[in-house]
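A single chain, nothing else alongside it, follows as structure tokens in the form predicted on its own.
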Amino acid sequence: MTQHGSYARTALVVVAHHRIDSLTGHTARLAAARLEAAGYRIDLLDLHAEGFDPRMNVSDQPDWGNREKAYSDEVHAHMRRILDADVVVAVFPVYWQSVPAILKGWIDRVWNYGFAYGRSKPRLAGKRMLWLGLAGATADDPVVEGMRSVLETNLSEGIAYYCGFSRSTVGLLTDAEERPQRLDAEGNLLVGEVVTGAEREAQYADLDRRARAFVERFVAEEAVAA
């Protein structure tokens, strides 16, 4: 088992996804389940079924003149747990090349000014993220290349890397969608028809492939950073 000091490294496992049966909430298990294997504990922080509202508020809004501001409780109590991990892994379906909305306004309450930027020493230097995100187009889309670099210049640099992440990696999924999408020259979508039976599971077993293979790879490097 991996361990920091005389205790097991804490995996803070963040989905963002409206229905507890989708793709996303499997593939946020499927990596909980790979980590935890690795010998992390696991802290499973579903946004929706948390009740988390993403909305901004008065009490959340950042005092540029006050960095040591007190928060909300439900606020602070979502700095803690992530305080308390060595990682953080976020899964989620890309929408418009980015982020749900439920999972960026966690990021725009949560990860505050005080807390996650705006101190010469950062609280959440030294840690780790993994982002892992689901898209609907096929993996030889023309989009897709240039989903990779959105995704990996807003969630690595503009955020992860901006609060003293370490490392910040990207996986992006493709072909998560039972239509196949894609774009055509034009730019027109087109959409395929259902993949069922045999061609749906090979399609999904490929897609837990992928995952796995972007966890082991952070697990990986994770171990050798440590």
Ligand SMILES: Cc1cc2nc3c(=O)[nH]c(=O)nc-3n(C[C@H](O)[C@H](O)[C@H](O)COP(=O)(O)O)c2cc1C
Given for the second form:
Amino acid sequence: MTQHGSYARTALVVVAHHRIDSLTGHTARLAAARLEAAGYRIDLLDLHAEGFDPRMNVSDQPDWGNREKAYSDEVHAHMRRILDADVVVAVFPVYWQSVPAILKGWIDRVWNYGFAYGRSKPRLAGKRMLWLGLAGATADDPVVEGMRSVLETNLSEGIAYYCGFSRSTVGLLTDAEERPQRLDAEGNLLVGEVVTGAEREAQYADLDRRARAFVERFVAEEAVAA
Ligand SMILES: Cc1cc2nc3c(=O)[nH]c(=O)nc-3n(C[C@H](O)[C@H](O)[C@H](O)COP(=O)(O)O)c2cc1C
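Output block for the form predicted in complex with the named molecule, input the form predicted on its own:
To see the whole picture, the full complex is given below, headed by that same chain.
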């Protein structure tokens, strides 16, 4: 908060997980707390808790001949929340090297033609985006490098920059599973022992530390850009 008691900036924190007690939910709360400490007003959008329907429908499908199309009231309410935000932070588990269906559906329906793209002056121009993805793969798994690259291409280039965001970055949080897992050369999934006790605590603490670092860096870049 500023010294006048009002927030200078708003962060829309979007959570895509079906369990409130998930590691993803925990990480989203951690990110929100860091952003709030940095002076942001937080608008927490828990897509599952709010009952967001990710399915495309006729009202919200773009009409390429009409960029002024009036989309559904639900979608307009979500558009308003994005417009009111200076930064958007999405926190999600990585599913198939991508975002979960509910987050993809939010983008499909809400980041729509005439609003998010398709205008000479994009309405989302200048906003900044952080994608925090939790991945089950361990950091030393060779799959991670490709995953990071595909997420960056898809989310930053394919979505955020396409919609005029001035900055987008993916924070990939590996080792999010309690059982380390990886595919061997033959394609078998090797699932390790459950990590417990002090080792588990250390794993959580390290994930928190890496999540905090991504948020701190994002906030610091904002300060430089402002
Ligand atoms: C449908 C599905 C697909 C997944 N795909 C990937 C993947 O492509 N790469 C990966 O590292 N982990 C993958 N995982 C593991 C999740 O990323 C991991 O379970 C999650 O981040 C743990 O966080 P949570 O406890 O908050 O759910 C997948 C999990 C599910 C259920």
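Residue numbers count along the first chain shown, from 1. Definition used throughout: the rigid core is the maximal C-alpha set that superposes within 1.5 Å between two forms. None of these values were measured; they are calculated from a predicted model.
(Q) When the rigid core is used for the superposition, does E186 move between the two forms (threshold: C-alpha shift of 2 Å or more)? (A) Yes, the C-alpha position differs by at least 2 Å between the two forms.
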